[in-house]
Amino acid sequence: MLKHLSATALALSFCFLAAPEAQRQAMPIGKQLIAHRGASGDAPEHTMPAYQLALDHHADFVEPDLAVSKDGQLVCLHDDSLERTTNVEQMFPDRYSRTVQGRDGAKQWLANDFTLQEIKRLDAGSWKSGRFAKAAVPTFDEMVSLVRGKAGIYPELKSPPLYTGRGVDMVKIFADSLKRQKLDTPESLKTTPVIIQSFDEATVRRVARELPTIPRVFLTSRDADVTDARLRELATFASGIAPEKAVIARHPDMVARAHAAGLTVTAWTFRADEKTAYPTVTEEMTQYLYTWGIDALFTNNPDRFPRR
């Protein structure tokens, strides 16, 4: 069971008050702490140490970004490619993509070009600190095994169009995984809540159909997505909206308007190492949670989350 939420907070409330009954989705009550890529401020993102530290810091949800390996396995990885957070360039120097390059023209080693066995050979921890040397890239199944029953799971489907262009149905692989692990049942959602997120609108619309029991959140960094008309449209297929925190700061009234449309509001991303107008990241999070009234936020520093 979740140790750090009250019995009331564990209960599932119905959002989508303005939408038809069939489209309403259960969302957790209370201010929600989502550990962004795990406790990524202190441990290498998307590794088992980062996920465990998030649990130690009492995260309500742990976030795994997801990618798909060459052999169709879900792995926890923020980028589409492996070079930023692993030693893939040293292990497989000639295996970079010949067709895809980074924004600056740099070579990329796409996760989808490597089998799970190959990905598991990589060191995903040394870039952060030598004490995390040889930390591996986890599979989604491994992440679930660690977190299940201790916190919620908040997966992001990264770059679905990239996979579609390669003939890979990322959404089907993900949906099949959730169903196989029985993470989509009303009973499982009481002990291990799951919320799906994506920047890709088509993906959010599709999971609304294919995984109707699971809440889903539309990610955005666009001011155009917080107009009244757009919020009403989003409420026809999403349970919540997750704007970049700067969007909320420019339009703090959008929180009440989103709530009126039946949407929850989640902000991203709060980091202790970022210079902001706030003295501390805790004070910044407090402003968003308790003055502007958002429901949840992503932070690299779950130990600094302000609970009341």
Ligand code: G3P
Contents of the next structure:
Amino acid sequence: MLKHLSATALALSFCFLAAPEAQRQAMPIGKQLIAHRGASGDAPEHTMPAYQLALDHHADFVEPDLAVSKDGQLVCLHDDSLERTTNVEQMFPDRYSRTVQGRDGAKQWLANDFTLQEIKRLDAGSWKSGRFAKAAVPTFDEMVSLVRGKAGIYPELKSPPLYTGRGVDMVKIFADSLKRQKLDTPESLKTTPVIIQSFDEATVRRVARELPTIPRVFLTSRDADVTDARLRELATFASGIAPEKAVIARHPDMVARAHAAGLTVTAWTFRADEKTAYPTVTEEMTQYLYTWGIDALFTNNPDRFPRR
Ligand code: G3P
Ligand code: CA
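Please supply the corresponding structure for the form predicted in complex with the ligand (the preceding block corresponds to the form predicted alone).
Full assembly next; the chain just shown is listed first.
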């Protein structure tokens, strides 16, 4: 269900005056459905079954959050650590971090303390359902192999500062991976668009320099990021802003102001199992997309996305 710019780019380009031409042409048009951690409402997040289900539900983009293994491999994982979504505690009981802890001092098994071979031994599906007991943590390359040519890829660089503190340059590993897989070329971006996302402003600024053909989106939960002055500043290095949906609900006028500044607007996260003021998640998504006019959204339930 990919929709891309070509001749229509010219018609819409007034919206993206701050972006370089090559990057502007890589931006998709139409309302974009991003499968959040794959189709994570119905399959275990960041597993191949979740990514395949997202494709089955015609997602425009599939989202991998990324972490780096001890031996420098990119793996698809939301948390910096493995214990919430795998059986790492059972498999490696003594390998918890001695330097990093969770809330209330909870033990954490950092992905960066495990080799890819060790991570591949883990069960990443049973926590969701016994049906998925064989699901493993995918590498980024495996995710790309599945999705390439069928949907776009929307990677999030989760915690570059954590890796910097451990002597690991996550952004370089990621940029090298995209270049090795030729995902940053204009030819590839036509069939497999890529949009990079991060909450870390320094990271978004850096990928703007190091991967100039690829659009990038700044994630935020802060009202302070949707003032006119701040939107204009963001537009100097980002292609879009992705506010938490509550920020948009408090400031629906920010959508038009962001567009005027040259930024797309993407909201997160829409979940069928969340109790909201809307009767259904489809009606909630409809409000954001068609009343408030956002461009794209992340949802755990791509089969509920309201197409028009
Ligand atoms: O990346 C958009 C949204 O996914 C941010 O939240 O915590 O689910 O990565 P999170
Ligand atoms: Ca994410």
